[in-house]
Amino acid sequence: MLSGKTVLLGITGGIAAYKICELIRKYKRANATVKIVCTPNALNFVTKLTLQTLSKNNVYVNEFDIKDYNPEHISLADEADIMVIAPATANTISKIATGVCDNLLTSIACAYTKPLIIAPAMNCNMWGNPIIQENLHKLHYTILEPEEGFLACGYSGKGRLCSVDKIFEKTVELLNYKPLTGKRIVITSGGTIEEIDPVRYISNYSSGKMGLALADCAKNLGAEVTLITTKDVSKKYNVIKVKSALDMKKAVEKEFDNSDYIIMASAVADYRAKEISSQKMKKTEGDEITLTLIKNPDILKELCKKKKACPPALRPSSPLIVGFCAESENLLENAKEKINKKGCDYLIANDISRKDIGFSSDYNEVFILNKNGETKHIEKADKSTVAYKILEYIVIQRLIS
């Protein structure tokens, strides 16, 4: 993905340090070239040998040791393609906000002109600090926000340094890696509007975050998307509202020839009022009312019919097609069940029964099935980094393998 880029890596003094050796990781393996500067304070976190040997390049972290009369600070800035500080502390953040250049890292964060990333991580109250915020405001680059969770000092709130999944996949975008491009990725999201009467309707818990971390990541990535959702959304690819499951089926049937995937996160009501009332239906004398359901079409399986339907000489040009199961139990068990019967490419199982993903949450954790038994799992993370690792495997390593 990085291949012939440079990223230079500022490293601060925060115990969130020793993370940033995985991200050095995931920067070698994508093929850049790595160099890192450090703060004085940061080794007291990680060692100089440490990130020496994980980088295969020299650590810089004093000012004026100059070579070939080229100054560091200038030299480190020209080389590098972008530039990414994490851990960020309040100090180092507040230096740059303010124009200080008391160390190495500082003085090239000042010259440095091309993109650049900054992850703080602190303590909650560090990071609450009027004054730190208003610092903040004033840098005019890519800040990745941290995390809420347990703090190393022992307090609980938000200071934790973002995943450094997500600071990856921000390298990757803002040097325009763009492997999607030209290809068209058809996204369903939310839950389906089954209308009752004029004031009532059938629907579910999905806030419709994972089918637009897919969308806005695809788009990153390249693509060209179409997004079909039951939500109101303004983004600069082309939406689709939708409400009920028979909007969504015709949106998405309409699509189905100019697309090259077509991932259905959305969820789709299964059924719906047999009879929609024109007048808001009234509370009669008894205890009880009888509303009659009929079943919804089943769009993903249609779709996958459609697919094989498809003359064999066309069916390598039909769209490869995902689906989403929700599960409250029995996930993996009850997936493989689904993915047979639905008939689909992949199918990516939530466990809705935890409170800490799925659902209106901002995480997620999922498995993705393929048709010949095999499974990936991706771990609990945010869900926009677990939108790229569903895209990194279903779609990028079938494009690059």
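The structure displayed is predicted, hence computed values, not measured ones. Residue numbers count along the first chain shown, from 1. Compared with the form predicted in complex with ligand CTP:
- Structural comment: of the residues Arg272, Ile357, Thr230, Tyr177, the hinge joining the rigid parts that turn between these two forms is found at Tyr177.
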Contents of the next structure:
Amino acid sequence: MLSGKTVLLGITGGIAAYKICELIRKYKRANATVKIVCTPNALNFVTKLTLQTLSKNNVYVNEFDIKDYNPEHISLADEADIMVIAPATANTISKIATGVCDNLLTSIACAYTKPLIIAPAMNCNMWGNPIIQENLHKLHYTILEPEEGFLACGYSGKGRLCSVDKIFEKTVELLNYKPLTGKRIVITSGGTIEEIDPVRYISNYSSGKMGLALADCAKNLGAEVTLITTKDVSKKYNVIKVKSALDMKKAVEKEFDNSDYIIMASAVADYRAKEISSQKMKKTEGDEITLTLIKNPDILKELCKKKKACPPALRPSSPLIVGFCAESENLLENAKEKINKKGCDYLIANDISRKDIGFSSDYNEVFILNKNGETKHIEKADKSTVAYKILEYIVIQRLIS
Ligand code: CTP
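Next up, the form predicted in complex with ligand CTP. The previous block was the form predicted on its own.
Below: every chain and molecule of the assembly, starting with the one above.
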């Protein structure tokens, strides 16, 4: 993923420094060259030997360990494609904000002109200190704010280093990693609207946010995106607005032959009114009214059937099909049954009974199932992070494997 890229990783003296070992491993697994510069205090929390072994490179600490004519703070800055300072202590943040260059790390930061990520970590009272906040606001870099939680100092509050996954993903994003260049992805989103009469309809609580996050993420990764949605969306990629399940089916089928991936993230109504009244239906004398519903086509299932019906020679170029699965009980059991019934390549299962994730929420937590019954858990995170992880697992892994 990061072949040919050099990450200059700055580590400062906070307890979260131990978590950076995992970040180095992630960069290395993605084939990045990792160069590390530590403040002297960082080495109270992690050893030079650990960092050297993991990065397979020298670890730089002192400004005047110069081996040749090249000043290190300039040559390290020149060689790097991106600089990441994690954890960044209140002290280092304040020094960088005021242009203090009293160690190698702060000197490099001062000389650095390319993308720079700063991931602060500190005690919650330090984080809340207006002076630190003021200094932070002076930094025109990408700041990955700390998270709330239990802190090593015994306090509970905002100050914990954000996840190393988040730092890794931001690094990839800023390095403009576009592994989906040339790939065409069709994504559906939102709940379908099934009309009853000119003023009434049947629909569901789907906000369309997960599909939208997937479309945005796919676009950022270089894909040619078509979003087929029931929501009003204005984007720099192709957006097709639809209303009913039948409209959606027509739109997706039209894109089938022209797509490498189809992701059905929409909540398609299973039934629609048998008859749509052209006039507003009037209230009747009785206390009850009967509305006859008929089954909508199962778009996902039909797409999968169409793919299976492709002559074997053409099958490799037919799209990889991903479904979503909304369940309010027995999530994994139902999801396993559903992937077999639908015949899709992957199914993303999410629990819609939880109020903190899924429908309408900005967060999600999902399981990715494949045809062999294998399951991958994606932890709770904002929908754009979950979208990245889904695409990374399903699309990127396939491309690089
Ligand atoms: N789906 C579809 N057409 C339908 C219903 C669902 O294409 N008529 C797709 C959805 O977009 C989703 C997947 O099928 O990708 C699963 O949808 P879900 O609502 O979880 O399941 P259903 O098939 O509707 O089954 P049930 O409501 O019984 O759980």
